[in-house]
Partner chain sequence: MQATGATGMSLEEEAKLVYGVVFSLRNLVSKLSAKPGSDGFISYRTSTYKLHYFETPTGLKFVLNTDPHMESMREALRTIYGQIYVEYVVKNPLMRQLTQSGVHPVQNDLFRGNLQRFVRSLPGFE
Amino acid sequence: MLHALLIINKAGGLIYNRDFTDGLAKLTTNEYLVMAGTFHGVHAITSRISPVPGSSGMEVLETDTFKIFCFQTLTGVKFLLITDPSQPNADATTRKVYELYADYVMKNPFYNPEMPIRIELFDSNVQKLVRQTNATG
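Could you show the structure of this chain alone, in the form predicted alone?
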């Protein structure tokens, strides 16, 4: 089950967030902003302290009740997907969200990079992907 999606710009600012289920405690907008900034900082630190040269940082944060998958693009944008611990193929789903982002956000001539994403076509396609994933997973 996919619970939420967050997109963080390269500076650590939250540019998109959506909850998809009632499985998570509801957070305020300010709490989401703090979460995005905190994750951005932890991600940067983990990429530096990793014993593996060239590590891109934390990719999965796992607890007994949820997982957070992170996909970072070459431009530094991070896609965070919050799922059940048993959710299969969450990394592939995160990459599909990235494809939607590339198609509907970055190709939109009216979108200003680094600003909040308010594009209905992107939002509706993300919702469709989540419904399909939650129905099959």
Given for the second form:
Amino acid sequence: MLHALLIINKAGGLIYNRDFTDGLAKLTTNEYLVMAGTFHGVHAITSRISPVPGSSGMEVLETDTFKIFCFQTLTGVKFLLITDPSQPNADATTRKVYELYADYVMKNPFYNPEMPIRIELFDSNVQKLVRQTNATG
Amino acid sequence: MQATGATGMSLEEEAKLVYGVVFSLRNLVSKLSAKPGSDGFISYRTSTYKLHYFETPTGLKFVLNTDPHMESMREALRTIYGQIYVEYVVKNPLMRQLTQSGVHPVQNDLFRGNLQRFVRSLPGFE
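Take the protein just shown as the form predicted alone and give its structure as the form predicted in complex with the partner chain.
Whole complex next, starting from this chain.
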């Protein structure tokens, strides 16, 4: 079950967030912004405190009530998917969201990079992907 | 399994960063969790390591770094707390005096020896 999707730009600003279920606490927009900033900082530090050199930032965070999958693109954009603890291969789903982002956000001539995403086509395609994923498992 | 020295910064500096990460993640998770009173996060994984976290009711935090493919170490951390930390640190009268006068790192050979032995006996330790 996918609970929420967040997209964080390379500066740590939240540019997209959607809840898909009621499985998480309801946060205000402001709290989401703070959360995105915190995550951005923590993500950077986690790669610094690695006991093995050359670590990436955090990829999966596990708690007893949910999991957060984080996929960072080469350009520094982070896709955060909050799922059920039992969700299988959410990694693949983050890649699919990235594809949708490339197709419907980056290829949209009216979109300003680094700014919040308000694009209906992206919205509807993300909804479709989430509905498919939540229906199968 | 030991994190010391591999990051190229001093142990003190590293400890501060680890504490900062753990503290921030704990807050983030408790804010996001719909169920109040859940016990924080269990672990996170990067491409090269996995950090396991366990917090006691008194607010002590136990952190263990392992290979990214390890299963949950929650039980192991609980054992380290209940059967090693409590036995050899908390029940040591000299240690208590030390910790009351400020923050002192645990320097106790019995604790170290038993911790060493326990960690080596865990499945997955090579």
